[in-house]
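So this first bit is one chain, no partners, the form predicted alone, shown in structure tokens.
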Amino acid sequence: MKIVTLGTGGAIPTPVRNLPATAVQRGAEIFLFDCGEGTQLQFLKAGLSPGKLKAVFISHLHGDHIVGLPGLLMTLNHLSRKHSLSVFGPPGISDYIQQTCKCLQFTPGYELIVEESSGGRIHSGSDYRVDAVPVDHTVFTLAYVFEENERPGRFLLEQARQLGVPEGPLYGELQAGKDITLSDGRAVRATEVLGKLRRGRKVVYAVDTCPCQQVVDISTGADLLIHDGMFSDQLREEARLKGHSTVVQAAEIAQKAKVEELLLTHISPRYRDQDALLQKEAMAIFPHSTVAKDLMKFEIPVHK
């Protein structure tokens, strides 16, 4: 699993920060969270293939989080995309896409599936799921939790041999958690030859939002929390009025939730050369904090 920060700015783009967009690349699939202006160009700069895009998750309907979507949808059409694309977002996302396509006289040549949500389980694959949770912003906004299912425990080779399991395809079935029957009729349960279940990886995307308890709750134990960090703590009141968080408030959320890493994004354009200031403030509370820059890449290894 790789996290790519396509856009880390807030409200206004700058020469070094594009508008909000974060890609989660997992195997051969890419999941996009928010789609600020210029996201498709950032895809190219990051070396990501638009053809691998599986789904798009929009947090809310402010322009800096969604204006890049029409261009991306049209580019996918120019690339002769054939398989479907799912777009998830808050109430109003369907109307936005329909009206934009109508004005642009654009009809996608692929199946475009648009689903609105007010929260809950919104998407799942064979071994992962995505939940949406309302957070505290000036308009209705969703945070997203991308979490893998638990994985089978380590394969206990010596235990399998003692049970008389012959080397070969049966090992693979047991490793996948399937019970088997040997040639002599004896049943071997997968639990007999597997260690404890291994937890899946978990990434939380909470942008834009004021600090709120629901983010603490959904982020508990996350490998990575991607959180609004628009302001220095010197502007805590301005952050509250505008529905955002300071880097210190985001660090406090990360600390309470006991996450592994905090990635601060949606940085105000006023901090063009002050990443070090924001980083210092956050790390004083939560040492595993990083102020995001465009086109950063983070690897999240599987749990052993």
Second form
There are 2 protein chains.
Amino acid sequence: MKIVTLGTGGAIPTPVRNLPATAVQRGAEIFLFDCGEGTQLQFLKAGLSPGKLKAVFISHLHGDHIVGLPGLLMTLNHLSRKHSLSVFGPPGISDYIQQTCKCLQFTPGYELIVEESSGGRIHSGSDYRVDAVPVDHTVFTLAYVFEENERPGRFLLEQARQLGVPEGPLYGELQAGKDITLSDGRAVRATEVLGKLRRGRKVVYAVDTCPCQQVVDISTGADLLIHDGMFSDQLREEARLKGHSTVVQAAEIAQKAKVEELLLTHISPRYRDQDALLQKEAMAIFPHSTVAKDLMKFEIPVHK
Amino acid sequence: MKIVTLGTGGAIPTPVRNLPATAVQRGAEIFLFDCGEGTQLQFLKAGLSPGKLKAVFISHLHGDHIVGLPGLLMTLNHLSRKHSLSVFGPPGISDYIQQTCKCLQFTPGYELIVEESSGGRIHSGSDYRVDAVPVDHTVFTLAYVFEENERPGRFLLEQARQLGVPEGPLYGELQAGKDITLSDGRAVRATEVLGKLRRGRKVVYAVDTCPCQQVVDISTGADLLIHDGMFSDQLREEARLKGHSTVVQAAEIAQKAKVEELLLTHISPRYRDQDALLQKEAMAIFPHSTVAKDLMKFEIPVHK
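In place of the form predicted alone, output the structure of the form predicted together with another copy of the chain.
Entire complex below, previous chain first.
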């Protein structure tokens, strides 16, 4: 699983920070969180294939998080996409997409599935799921939890041999978590030959938001928390008024939730060469903090 | 007058060509022609001040020419714009802007004037005017003619002296084209002391379009024709089917209209390192052709 920061700014783009967009690539599928203006170009610059895009998750209907979506949908059409694309977001997103398509006479040649959510399980695949949770911004905003299902434990070869399981297809069935019966009639449960369940990877995307308990709750045990860190802590009041977090507040959330890593994003355009300052403020609270720059890549290894 | 190419691609952005947008800077005012995704960032990269933006002219409602507009309007708001902004375009543009503002709950803090046109004089300032002319694309599309009014001729000092005009404020009145009466009762007409009228500068923006007579007609005597040149002449049939021009066809238009310079834009994303090929094709017909790249600047000097 690879996280790619496509746009790490907020409100207004700058030459070094595009508007919000974060890609999660997992195997041959890409999941996109927010789609600010310019996202499709950042996709190209990051070397990501638009054809692999599986679903888009929009946090809220402020322009800087969504106006890159129509262009991306149109480009997928130019690229002759045939397989469906799902877009998830808060109530109102269907109307925005429908009106834009109508006004610009755009009819995608692929199935475009738009689903609105006020929170809860919104999407799942064979081995992962995505939950949406309302957070605390100036308009209705969803944070997203992308989490892989637990995987069966390691196959304990020595145990299987001792239980008399013959090498061959039965090994595969046990590995997949299935109980079996041997030719002599004895039953072998999968749990007898498998180590403990291996947890899936978990990424939380909470942008834009004030610091709030909901994000602590959903982030427990996350490998990566991507959190609004728009301001230095010197602008705590401005952050509150605008529905954002300071890097220190985001670091406190990460600390409370005991996440592995914190990625601070939606950095205000006022900060040009002050990443080090923001980084220092956050690290004083939570050492595993990173102030995001555009086109960074983070690998999250499988849990063994 | 300075022309700045902000986006010279078409359909899909590439790392070297943004989507259509061309700025015309004249004194302290900037006029923007088309506004593809990413235009606001190109504005910054070109060192143009968004505060100087006077009016936006949209050629047609295909997404690659307009989806950068909402983000630009929102950014002007973030920058606390107070003076009005005019947006001109074909029928349907009001609906697109209204729906986008409504769906994204965006209310500009400045006066946003949107005017639809099917052709004709659509805008004029104290010393320039802009005309819209329907051209030949797959949807209703307007070309734009930006033309300065003629300026009075040079002041012929020797003539004025010979006619007995005393040095002082009367010189200014004559220079401004006003007839005067001297203290001894003799009349002096401005035309007696002024050289011939000096023509204004003229720029034509014709993107997207198949080659058509209308563009020849409106481009006569233009200093600069900015024309659709999406394809090499090897793809003449594809150009026709998609409502575009080849660089050779555009050069033929420039030749017929006897323009000073031709700027070929809306270059297909398929051409990566083939500017020289396109340039060669166009120059074989019209030597003063340039295949546009992003962030080029062209000065058009005042006519003397």
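Positions refer to the first chain, counted from 1. Throughout, rigid core stands for the largest set of C-alpha atoms superposing within 1.5 Å between the two forms. From a predicted model like this one, the values you see are computed outputs, not experimental measurements.
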Self-check item: Yes/no, Leu170 Cα shift of 2 Å or more between these two forms with rigid core fixed
Solution: yes
